[in-house]
Every structure is written in structure tokens, then in C-alpha cells.
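This document opens with one chain alone, in C-alpha cells, the form predicted alone.
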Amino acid sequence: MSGFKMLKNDEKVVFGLRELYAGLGYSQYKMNKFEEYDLYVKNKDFLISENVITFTDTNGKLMALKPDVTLSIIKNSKDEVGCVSKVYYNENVYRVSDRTHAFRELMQVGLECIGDLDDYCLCEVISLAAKSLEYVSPDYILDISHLGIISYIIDALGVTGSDRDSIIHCIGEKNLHDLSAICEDLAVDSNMSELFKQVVSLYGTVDSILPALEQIAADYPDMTAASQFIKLCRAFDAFGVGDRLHIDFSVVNDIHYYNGLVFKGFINGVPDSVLSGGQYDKLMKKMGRRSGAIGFAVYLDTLERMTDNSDRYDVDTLLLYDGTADLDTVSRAVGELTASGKSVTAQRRIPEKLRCREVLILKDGEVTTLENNA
């Protein structure tokens, strides 16, 4: 147990998502550094950054340093009618970091749900999206949306090219008053417009805005999206996640790859997103293949932000001894130490910028404190 207190953040955050995953059944997913750079040349709008780290190995095939892990689960899978593929992973990717501006070597942890899909592996996702969360912090927030909302809404209002693009942007910046002037130089549809309003303004937990939601499907019952979303939130609930989640329709993520659910999460204290996922079909579709899929990302490097008191530690206790004590002397007193659950590091001098929460001098067999130097 002392080993484990001893762990960064980000090390803790591994090794209990790996044990939630693996839970459920998901086996994890090992991956080598490289992979062709085709491709993700052919997927370059997917990737978060699309600076990617190339070699050319030595028979002529130009590689590229993995920056995304999704591409090569998709690559490497099959399709099998009937059958889900659960997979889990812990990888680091090499991409410009949004803090730094420079490629890092960043860990990432996530899990990817491929083949026949039902509302069961929607549900579950969803809910090892938010316990993953809540593994990082309880105080957390998971927002989730359903492309296939706002897609209707836009093939209804026959907006497509730079428009849509354009419309897309508003809806994710939440920017009602931009939305408004597009709709209004394009003379869409007057109901439908304020419709599309309606839903972007929508935000709140699920049961606040399931009413609206409703009274929205039996308006427009072809919008078959609008019915299985409502059904798979009031799901939500026997996962035990329910009240953690809030809708949000601004989450879009790239409408070009994604369909179906989107979801990004949030903890207190990190203020950017430190999950992103949703169902992918789009891009399933693109790289040749037939089944469905849906899985998220943990970013661990945005977690280096959260201030926790508990982690700025690198060791429980410096136990400093001279050159006159005995080894068995210096041994037990580490022993009886580490018995009471303290993490210890035995040193004759202060290390330079060691952390530490107490430090203690063995002298003459007796152990006496000095003042904590942290």
C-alpha cells in the first residue's frame, strides 16, 4: 500500500481504470509505437493534432510515431456479425501538447467498444466514461449530446458546404446570435430555426431537460434520434451515473466522424475537458468497416493541473542516519517505518528538492524528528 501512495497521479488514475475496464470484461489492447503514416494521413481530420513525428524505416516506408491510438484499434479489428469487441488500453502517444506547443510523449488511457452494438454497450460506455471520472475526482460532470439531433435539424434546414460548417462551429461556442444570422441570410425555415435554437440552448441534468426533450419528439416523431436518446438517458439512471450527467447539445466533436452519442467530462479545478469520446460509425465507415463502434479517451496530461495537497509529496518520511550507524540499526528503523504504512527514503544528507512530509535522525539507535522541511 505504501508503493501505491508513492505513485503520481497519473500513475494511480492507470492502474484504477485498468482495473475497472477489466471488470466488465474489456482485455487490454497492446500496441506498437509506430504505424504507418498512410495512415493517419488518410484520417488527418480525426487526429487532435495534426503534427505527427515521422521516420523513414529502412525499407522505404515512411512511419509515423503513433499520435492516436482509436486508428489502430479500427485498423486491426474485424467485423463479426453478432459479436462486440471490448478493449481497454493504456498507451503513450506523440503529439504538440495544447500547453507546451512542442510534441510530448503524453499517456493516455481509454477503451473502445466495436461491432454489433445495442443499447446495453451504449449505456455501459457512458457509464465507465463517468466512473472514470469519478475515479479521478468526485466532483466531476459528464456532458453528452446525440448528433443525431442536430443532423436532423441541419438536413431539415438544407444547409450544407462551408454553412454547415459554420452552423456546427456556432453550436459548439454556443453563439445563439450568430446562429440566428446564418439562419436568417440563408432564409431557412422559420420554425425550424428557433427548434434548432431550442435544443442548442438546452443545458442541464438529464431529468431537468428530458421534458423538453419529449415534448420535442412527439413534435417531430420521424426524428428517431430525439426517441432513443430520451430512451437511453432514462437508462442512464440503473447504471448508477444518472445524476452526474447533464445534456448538452453543444458537445458536437467532429460531425464528419461522429454520429450517435458524444460525450466530453469534466472535473473541478481542470478547466479544460479531461474526457472526450462518442460513437464513431462515420469513421468506421470510412476506413472500410461495417460495424458500429463508440469508446472514449482519458487525457492524463491535463490532470497535471489539478492541485492535490496529498500528491505534492515525494516520500512520507526522510529518515537521515550517519556514517556511525550499523546496517541492522538503519534496517530496523526503515522496517518499523514502512510497517506503519509510511513511505520512507533512508539518507545520510538532505537530496536536494526531496519532498517529503517529515523528516526523522537516526542517532545512537534512537530515531528523533526534525522540523518537517516541506
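Positions refer to the first chain, counted from 1. Note that the coordinates shown come from a computational prediction; the quantities given were computed from them, not determined experimentally. Each form is matched to the other, and the largest set of C-alpha atoms that superpose within 1.5 Å is called the rigid core. First, how it differs from the form predicted together with the partner chain.
For D364, the Cα coordinates differ by 2 angstroms or more between these two forms after the core has been superposed.
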The other form holds:
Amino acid sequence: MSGFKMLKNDEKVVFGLRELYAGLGYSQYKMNKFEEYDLYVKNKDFLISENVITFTDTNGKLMALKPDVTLSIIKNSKDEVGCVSKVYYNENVYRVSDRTHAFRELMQVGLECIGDLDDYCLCEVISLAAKSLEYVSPDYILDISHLGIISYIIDALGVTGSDRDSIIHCIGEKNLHDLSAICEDLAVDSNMSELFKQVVSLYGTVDSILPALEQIAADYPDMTAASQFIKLCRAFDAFGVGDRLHIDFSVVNDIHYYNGLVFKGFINGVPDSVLSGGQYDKLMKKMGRRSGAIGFAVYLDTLERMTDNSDRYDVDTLLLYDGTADLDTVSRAVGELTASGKSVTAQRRIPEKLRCREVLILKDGEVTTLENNA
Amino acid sequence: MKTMLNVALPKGRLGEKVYAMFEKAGFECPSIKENNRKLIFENEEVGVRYFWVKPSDVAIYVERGAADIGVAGKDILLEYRPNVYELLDLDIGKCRMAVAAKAGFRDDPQKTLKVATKFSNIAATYYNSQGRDIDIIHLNGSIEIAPILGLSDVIVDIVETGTTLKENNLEVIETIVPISARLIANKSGFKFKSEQIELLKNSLAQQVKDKAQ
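Provide the structure of the form predicted together with the partner chain, given the form predicted alone shown above.
What follows is the whole complex; the chain from before opens it.
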């Protein structure tokens, strides 16, 4: 049995993704378990969960068990004209789960592309996001949106404060009825509110949505984000990202930090998104940086929900021997079985609750089959 | 074999109304009308599987992906804020979330307002937006008796006709939000069964439109 076969689903994914990212020149970013709390408290809205495990270090500094990797990567990156820093990470983070309301240690793999970004960088990251999902399962969908288009419409509506937040919430829920009600209450320009509803309703493969998007770009020539998005969408084909890429404007990562492309990945059979990412130039600016940035994270904990038949058995073979058996004979029998690619547990009696494909018995130097469950 | 669309329906009268709408939309499942205690019904030919669940649990089944879609009251969605798509207002099960108090109650803004409710999040959000200091008393039922027994000053609860309030000498003093049944979908399920879900949603939307005219 190969070492790779023995790995759990998430471990296999980690190995595969590291190879994928390293193949395109992304170098591994390693970080400490701890980071100064100050880094997180200044940007706590960016964190998925605001709660952070903290402790006071021996020098009196308030430290935190890292709830996020992106902020550390930004902190340690440099602004260099014409240069792009490409890193990937595979780190455990510590966050409060939405569901259990308790802290959990989660393994996260992701990448960040920081610097003087051009369209090539953006397309490369989207294609890597798609390939990451494909590595997990071929039955995936990567939803992509452009926050520049959403911001253009919200700005044109002239909505601010809590109304703006309510509208963004409705977009994220594909909730057109409440969106209409809010627009009606605020007596906003009816053309803009219709455009808004049209944009939020768009959902499908890039090819099926592009004509509608092109029409919108033609009708609103000052909506530069639309033409930029169309240009990028057309380029995705060259990166081998096919019909698994869908346009969906309900993908709205935090609009205070993200801008431009935002995306979420889904795997059939997993109820939550397993990948999330986007351009976060606004966060960079907030942290005093001039560079642009795009990245994503794959949430490996969500993959537990995927069906994995390889877990049906604890071991391939249970080899039973009696206490009088010669050690050399037992060792040789085990060696022959493992050499044939099977996992083997040698025991003197059948352990309770052990699930094995076959039970073999070693008697008088001969191995015979007692049970075959495969 | 068709891909099965899993639908969580709220048990009770609302669920029966919802099923009638789904049936009209072409997602029929005759076995659901049999008089028995089964909770799961399916029609493989149409590709639909229904299950009856407690109305307040529908959103959980959908959020966690046990159901691809479901129908839940806006009250439940506001209270539990599940991470789901809210695709359509079905315009049935209409009522309102309201603040009620004993007839003639006068709110003294200098005192902390004692609010009894099943809907703690909705009440907290509502009074937060007004900057009003409140003390939430979370109850699981018979909310109406709280002001009568002096347990609370007001209650925040669903009001349909107002009969129960009237019979207990209570009256609505403020409406927080109108409530109706909403079609919700699991975010991942929607991606992989979007054709079926869009077909159903469009037909339901047409029924809502026809009814309104």
C-alpha cells in the first residue's frame, strides 16, 4: 500500500495543491503559530470570526493564535514596482465556528499574489482556484463576480450607511423581493434599481451570461468595471478554465476590503463553499500598502462532508495467528501481504469493531482465508 | 434516473399550502397525500423528495444541505440568519412581527424596557436600531402572559389576527416587520440543481403574480 493511499482526503488535497502552486512558481510561506494581537485588532472586520485566542507573552506583549494567514503575508510583503510576490501556505488557523460557537483548529491551504498585478496575474489566480477545486472533485463550480459592477450601481443609487449594508445583504441572498422593497422605500432611480435586479438575477456559465453583460457595458459606458470583467472572462478560456466557471453577482465578500474580482468555489455534495477569495486592494491600502493583491483559501474542514468509500475499512487484512506460532513465520506472512500492497494487522484474536476486507488465519505455517468482506 | 431535488416543507397548514403550489408547478408527489405518519415522500419520475419538518427547523435542514430548498417564515430567517439564498416571497403565511403591551401601556424611556420574546435576535436588533436599553427575557411559549404577570413590559411576537392579544387585554403598539413564507435554497445545492430550482421558482413566482392580480 502506497503512503499516498493511506492519507486522509484533506491530507491528499494538501499534497496535491502544494504541487500545483509550486509548479507555477509560488513559494511556501511559513509563519509562526502566534502573531501580535495588534495586527488582527486593527483589521478585525477582515477576519471570518472576530474572536481571537490571545495570551500575554513573557515580554508583556499581547499575542494571538493566528486566526488568519493573509494579514501576516501582507505585513511581510514589499511594494516593488513591476514585481509580484507569489506565495502559498498550508497552515492551521484558530477560529470560532459559526455552528458550534467554539474555537476550532482548522487546516487551511491558500495562496496570495501581491504586488504590481496585471490581468495575467488575475487570470492565473482564477485558474489556480478552479484547478484547486478540480483537484478536490471534478464536480465543482467556481462562481465569480466583480465588485466594481456592484459598487457602481450602489454608488449610482446614492445609498449609504445601513441601507447600503442591507442592500449588500440582499445581493448575497439573491433576495430580489426585499431588494425591490428597499429600493422602493428609498425612492431611488427606477432605471438603476431595475439594472440592479437584472445584474443580481444573472447566473450561469460565462458563455451564457456574457451577452447580457456586454449589453449592460454598452448601455453604461462609464461602468469601466463591466468592460474589464468581460475582458477577463474572455481570457479565462486560454487558461483552461471551462464551463465550470459561473458568473454570479451574489458573491459579495466584504465590500470594505475587497474590490474587483471575488469568487467562491463549491463541490457537489458539500453544503458550504469550500474556497473563497478575491482582490483585496482596499485592505492593502488600509494597511498602508501601494500594491494590489489577490488570493484565495481552501477550507479543508468542509471536505469532511465528502463521501469517501476508502474509509469503509480500517485495514485490508486481519491476519490471525496463535500464540504458539513461530515469529519468523508470522513476520514472513505479514511481509508477503504488505508487499502485495495490502495493509495488515496481525492479531491473536479478532478485535471488537474492527472493519477489514478479509480475515486470514495462519496455522501450521499455512495462510488460509477465514472471511472475505470485500 | 433524474437528480432528486430535496425539499423541506414546514409541517402544518402552511406546509400543505406550499405543497399545493409546488404540485401546481409540476413537482407533484401523490404519496404525500396518503393518510399515514411517514415523513419522507418521493416521486422519482419527477425527481423530487419532500420531507416534513418542524417549521423552525426548515432553515437548518437547508443551510446544512440535507434539503436543497425549503420554505421558511421570514421570522425564522431574521431570527437565525441562516446562510442560504432567499429566492422568493411566496406571499402566504402572512403576519407581522410586532411589539405588544397591556392596553394603555406607556413606555418610560428612563427605565430599561423588559421585553419577553421567542425572537431574541429580532428584538435586540430592533431596539438597538432605536438606541433603546432593553432587558430580553427569552421565553419559549405563552408569551402573552408575560406582561399580564408583570414579567415584562412588552412582548415581541408574531401577530396574525390579533385575537389572542385582544383576549388577553393586550394591543399592538409597534409593527417591526411584515412576515411571510419565503422560498430558500442551500447555496451549494443551488449551483448543482439550478435548472430544477429556477424552473420551480419561476412557476411559483407566476402563481404569486396571478394571485395578486
